[in-house]
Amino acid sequence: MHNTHPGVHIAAKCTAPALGLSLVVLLAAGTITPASPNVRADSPLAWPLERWVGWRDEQINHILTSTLAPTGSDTRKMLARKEVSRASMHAYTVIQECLKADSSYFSKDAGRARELGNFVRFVKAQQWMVIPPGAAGKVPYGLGLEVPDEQYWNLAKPYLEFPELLKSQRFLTAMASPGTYRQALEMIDSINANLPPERKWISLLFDAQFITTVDDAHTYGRMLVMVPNEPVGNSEVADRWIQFGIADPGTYPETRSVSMFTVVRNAETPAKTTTYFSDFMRIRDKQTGKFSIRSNFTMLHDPSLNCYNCHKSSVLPIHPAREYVLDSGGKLAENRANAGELPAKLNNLIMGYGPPNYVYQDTFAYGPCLGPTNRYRSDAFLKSATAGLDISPTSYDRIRNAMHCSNCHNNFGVINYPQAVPTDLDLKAFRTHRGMVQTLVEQGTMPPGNTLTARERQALWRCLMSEYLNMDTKQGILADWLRGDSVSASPAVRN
């Protein structure tokens, strides 16, 4: 998932004028008279609010600045994340001096809180992926948490424990070939029949739209493993979303990886939730044969990484390219019987659980909802948004009324940076190369139940992804929110 699309080069890397004005070079535009007898002169705890103002907004115009050049066909501007992540890092420097000599620089003083709060949040959190490795040659932070991946690990391991069956050797060894998967699922079924209804699994095998499994076999096959309402403590449950890599139809590589996300919550407040996850591999002993199950996070080099980039709720809704069943040959076969009623009783599960509660990841600092509902939308924007698609102003009205994905998102799963601009994850990890987002609103299911034509829904994909970064203007909701603006209607929307 982390080749780079062959219509597309990363550009040369940006030097440090182009990651904007370093603080070499604003100390050097002049001193200001510092603020007390401890501040030197140059310190950017001397600088007055217009000039951090105009400091945070180069940065913003060089962190917005796509980095990836387009070849062949692919002319689509975007963001190279890791770049952005890196020019963060370089404005976080700067703020960090002023963290280091007070914790509450920035918050404190009503300008700066207001001026700065947002994109202070935004570069610190976008800077912890490109913190280098340390002497042992592991990445510290690639989760993009607050605390380094061993820490969180440590935390989360024991909300991470694998049921007995789901680890054991002859439920391993099943998973590890299509010609025995019936073996794992008739398991499955033998625990279901000692349990309460509310507590039996539920097993759903599926092909992924989006994203393949880490391991070498890259494959978009699934079996998710559902255990329901586990007690935890005395008064919470646990819910354990279990995901195997399986084989595609026809396919026998060895996949090895698996996925949880444990959601906790109390049983009488289902909304309030933490979830805990990890990526795992399977290890098989070239020896014994034997299987072992080791997590992502412990390894030198963790395939996954930052989490948070594609899962936006606790639990990514499911909506599958197919789902399978097992035919009397115990071959994987395309269920055309009851296709969709599962992921639909899931899916209402997983809006059930509330924003996604990471313990050490602000989710927030990654940007507001795509979509707001309070903001105007002129017929104006509209017909520039959608050049090119020859779109009807009798469409404009069902384009407008579908541009509130807030109203449901902001319940559950906000829907912010990278999945609401396109980035080069749309070519690593997505085998549409079109982003997630985008690809759900295409093919019509987002939002839920609409009647929009195709050309509706392109030209609606086309005026959320410009309202909320015009990547040649590098203006929209994103920029607004970066420089302490609302998300409320702008002049740029209102033209």
The other form holds:
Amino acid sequence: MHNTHPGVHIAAKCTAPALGLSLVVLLAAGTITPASPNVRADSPLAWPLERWVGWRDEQINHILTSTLAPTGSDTRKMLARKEVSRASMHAYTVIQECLKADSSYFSKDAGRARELGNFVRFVKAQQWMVIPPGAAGKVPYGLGLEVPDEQYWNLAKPYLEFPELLKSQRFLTAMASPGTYRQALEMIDSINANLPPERKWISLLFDAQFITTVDDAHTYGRMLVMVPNEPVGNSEVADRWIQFGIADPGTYPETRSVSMFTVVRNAETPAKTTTYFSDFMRIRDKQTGKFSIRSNFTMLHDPSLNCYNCHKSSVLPIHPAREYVLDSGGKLAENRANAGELPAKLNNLIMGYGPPNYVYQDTFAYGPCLGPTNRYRSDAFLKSATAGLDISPTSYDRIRNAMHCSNCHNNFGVINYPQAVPTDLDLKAFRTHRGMVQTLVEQGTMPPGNTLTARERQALWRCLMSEYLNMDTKQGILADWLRGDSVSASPAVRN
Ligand code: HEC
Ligand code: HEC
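The structure above corresponds to the form predicted on its own; please provide the structure of the form predicted in complex with heme C.
Every chain and every other molecule in the complex is listed next, the one we just looked at coming first.
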């Protein structure tokens, strides 16, 4: 990967003469007090607000310049997440120096809180993913949580127990090869026979359209088992979404990945949920042939990284490339009878989970939602964002009216960095090298029920993205927010 950012001298570089002068003026006017005598004159603790703002803007510029060099014919401009994290860490070292001296440094002063609050949260959240120097192997904070991954696993473990059947030898053995998937499904049927309707497990076989498993099989084949409304503790219930990697038809690699998202809610406050997650491997002991399930987060070479990068809503909807059923011979065959029914039933649950609460993750720190409701989009903006697509001005209102994503998404899954920005995640993780937003918008899935033409849907995606972060000017909703603008307070009409 190519690193195009200019260097690491930013904290030291400041427009000294200009700032010096304004400092004198501010001091004379009595608007700020000089730093206490035990603070070094050049310490950031002594910076006046104006210097902080200048520094912040340089850092933002630096972070948003962390682009990937274009490869081959792919000339799209995109942010390289590693570079964003590195540039964030660079800024965070300065911030940390102040926080160490005074943990309320950025919150106790109204000006600093306003100008730097969002920026501090963003860089803090992104710097976790930097691999510390000398850390051979494991990234301690690869998940981007406030606690190291391994510690997270220990905290989350009680919520991520597999149901007895799903961790049993007979089930895991049946899941190990395509010829016995039928037996695995029959075991689930026999569990369901004794459960009341609201607790029956839902299983779905499909070919995923977005990403592969993280094991060596790198398969798109999936078997999702959703275990709903399971009582936990005294007054809580959990929905467990357990997703097994399975072999795609025709290929027989040993598939080991399995993942779980557990959404816990109190029976009395159903829209207030807490979510726990982990990726696991089903590991077969070479000698005994027996299976065990182990969390990736405890592994030295953990292939799983930041889940919130994609999981903006706690559980992501299932929009399969293809659904499968088992044919009379027990082989995976495309479901041509009632495809779409089970995914719709499952996806309908997602909005009801409310905003994700991952406990140890500051989801707010990843920025505001793509497609806010209260923004004016001028014809000139639409024209420039859709240049080359040959969009008639008669389409502008149709596109504008479809741009209100935050109307729903603020309630259950704010679409923010990196999903709302072109990044190397699109390139590296996704089957079509397009992110989830682009795919669901261009396929016509989002916003729900729209009647846009294929061309208008392409235009909609372009408008949303260039409004959020214009990769040429580095301006937009994300940049404004990093500079402390609250999106809800952004002017409804801009000239
Ligand atoms: C690059 C994007 C991406 C990342 C990163 C990601 N996921 Fe997912 N995940 C998806 C998509 C997309 C789906 C929806 C099903 C599908 O298409 O495969 C999904 C589905 C799931 C499901 C099934 C329940 C649901 O949400 O639909 C589980 C469980 C899951 N992921 C766990 C994880 C865990 C744990 C992590 C972090 C270690 C993680 N995922 C990271 C994209 C991602
Ligand atoms: C009427 C409410 C509504 C509006 C408006 C809406 N969405 Fe969604 N969106 C949903 C729901 C509900 C889901 C999850 C269930 C599903 O996919 O069927 C979802 C899922 C998604 C997902 C996958 C899950 C995630 O959180 O990343 C993306 C991406 C997405 N929407 C993008 C958009 C974009 C972009 C817009 C604006 C152009 C938009 N949506 C407008 C309701 C909405």
